[in-house]
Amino acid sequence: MFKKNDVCILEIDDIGTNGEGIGKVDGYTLFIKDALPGDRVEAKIMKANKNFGYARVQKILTSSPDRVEPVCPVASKCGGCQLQHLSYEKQLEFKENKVKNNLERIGKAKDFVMHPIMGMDNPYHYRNKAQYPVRMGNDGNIHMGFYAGRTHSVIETEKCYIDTEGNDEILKLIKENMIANNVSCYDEEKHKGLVRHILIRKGFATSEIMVCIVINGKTYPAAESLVTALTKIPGMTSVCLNVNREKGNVILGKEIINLYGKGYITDTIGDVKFQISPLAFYQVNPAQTVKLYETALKYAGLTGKETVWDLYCGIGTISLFLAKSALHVKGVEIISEAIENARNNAKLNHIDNAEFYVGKAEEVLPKYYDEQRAAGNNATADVIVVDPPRKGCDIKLRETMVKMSPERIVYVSCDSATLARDVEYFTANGYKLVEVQTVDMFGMGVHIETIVALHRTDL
């Protein structure tokens, strides 16, 4: 029986959906950080089960040949990605076969299309969105970075190889402020102090900024000087205050204080312009959405005479592409700010073919479908397209979608085991799974995007 600091020297032979090396020891299985299928390594158990145990590599005795060298020096100890030691290519396989391995699995899906994975030109500076705790760290000093992975403990990163370039400075300068004027950082076991994220946001078509500093209290000591440090950046739109004063781990707060700006940012996918506030959903790598939405739109079949619902539809990003080619689009988010932007991004854009309900997409399709049907109206769709969080749909949102009897689903995922078990579903009552795309949307991390069509079987 293996135990907690044994060392051991084994082949890996697989890899695990969170990025680990698989590996076996006599018949016990280990699963190993930093690890690749075709190492060799030298492992310390971390900690040991009855079956099998998770380990850290001590040595690399033979490397993988997909084994890369990380552009990042602290790729390893951050939890920001998990990848970096795999070549991109390989990240895309492994991605591709997760999904597949999950639908055929867990859905219990045969005969469908499977597209080759969409990647990135680039797989490096994608993100336009960047959230990075700050905290004090043992050697008295502000640290501003990204959590080591399974922890809270800040790894201070000067540069990340996966944000937009220009981050370090903004941090810097905030940092800077927080000094000069003693301003704190929140402690999480004692709930105090003041500042505990900061928030960036880039619009990478119109390279509009908005930095946004999520704080335990109501003001910012040096609001002024900071706004003044902040402004000087090129391209510096807006910049505000978010107030969360709740202990756990919700990085934003419900409320907003506007210090400089509009209180939003505006960017383009494809020929349609946003405007995105601080709580809004928007995806993270612009130049993939693109590829993520024409396909939603390529599988959504529309020919203008459909009627279509948006379930957690965000700022009404894919609503709106899909307005351009729907008879009419109806769009559900829980988040009030965000329907409030999708409204707004309607008129910004001279669409007056979609309208948006705030609420729980579980709790608005049930109660419109139960009152259409109680005053005798058609409570069909032609379409529906559901892009919800990694838990997936709820039973009771399945059950409605169902009843509303769509001839096509489009499921649009960021997680394909909970995907998978809803494809069950939908198969298991009147559907079809017909096509798979997956988008790499997070290269260097283990997360996959994937888009499916689901065509009702008696069409």
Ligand code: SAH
Second form
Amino acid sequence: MFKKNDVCILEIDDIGTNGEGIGKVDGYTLFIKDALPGDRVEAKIMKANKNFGYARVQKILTSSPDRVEPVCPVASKCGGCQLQHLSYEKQLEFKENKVKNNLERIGKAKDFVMHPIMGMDNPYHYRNKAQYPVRMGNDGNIHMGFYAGRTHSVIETEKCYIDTEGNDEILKLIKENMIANNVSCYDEEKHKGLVRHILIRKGFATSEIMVCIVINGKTYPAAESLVTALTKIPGMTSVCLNVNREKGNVILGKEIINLYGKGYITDTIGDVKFQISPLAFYQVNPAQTVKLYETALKYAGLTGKETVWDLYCGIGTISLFLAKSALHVKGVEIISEAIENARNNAKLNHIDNAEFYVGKAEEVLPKYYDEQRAAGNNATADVIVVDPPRKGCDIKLRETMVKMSPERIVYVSCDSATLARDVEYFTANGYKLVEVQTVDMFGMGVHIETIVALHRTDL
Ligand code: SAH
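Got the form predicted on its own; could you also share the form predicted in complex with this ligand?
Below is the entire complex, every chain and molecule, led by the chain shown above.
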């Protein structure tokens, strides 16, 4: 039995869900941060559970052939990236294998086509959105940057290699404004102090920038001078406050106070234009998003005659991408501001065959189905697209989807374990997993986006 502070030597042979290396010593599994498959390491156990433990690398005895020098000097301390020390090619291989394994093991799927992963041309500076925590450091200075892995101490980041270039300039201006006006930083433990986070979003196609200051209060004392400073930055289109007075980890509150601009920025994906509000979800990697949505369009197999549902539609991105090739699209989304964006986005693009509903997909769709049936209508759909958050689709939603018997289900997923669980449900209920495409939206991170096509087996 191993215990804390034991030192052992082992080979690493796998990568865990948080990017940590996994290896075994005498049958005991250890999760080791910053270790890679192919490494032989000397590691010290930090926490020993009965069947597995967590350890830290003391020394790399033999280095993995896939190990590379991270470009970012704080890569190993910062919680933002997990895989910078692994070559990008191997990151892609790891992600693709993870999805395939989950589909086969959890999803019990077989005989599907697994297309080669779509990797990024440049896996740096790809993010159009960043959320920087703001805290007072032990040195008495304001720190804006990233949480150190698994903790809430903030690492000051001069320059982040995955965020869009230029954010450092914006942070600098805000910091100067805070210092000049004696504006306090939020203190999580005491739940006191004002500025909690800074959210920056940029439309890569339009260069429009939004800055949203998340505050534990109702007003920012120097709002006017802050707007004056920020609007000197080319492209600054929207400056707002977000009120979050709750304790806990959730970054954004529900209330937005607009300080400058119309309260949204605009961006385009392919040839569709989108308005994006601070509270709405918008894919963070525009170069890869086009590939994802084009795959969704391909898997939907539209001819112009179809009724399509786009569940978890956000600001209507996929809905509007599909609308031009479908008879009618109905989008469902829980955040009302996002639906407001979606309706405006339809108008902006002169699309009049898309309508949007606010609510939970697992409530809106069953209600629609029951009402239509009660009225004597058949309530079927030709194609249903889903793009849920990590927890996947609620069972009530899955049941209704099967009842509506679409010919095709297109499932976009940011968590291949819940995707696999849902695929198993659909394959047990009259569908077949036909093809799978992984798209890397999060280079240097562990997450991976997957899109799959399921077809009704009786066709
Ligand atoms: N398809 C969109 C958004 C995908 S992200 C795009 O590609 O941009 C998932 C979305 O689901 C988010 O907008 C989130 O607000 C929404 N959401 C979360 N839970 C939901 C639920 N139960 N019902 C409907 N929408 C939900």
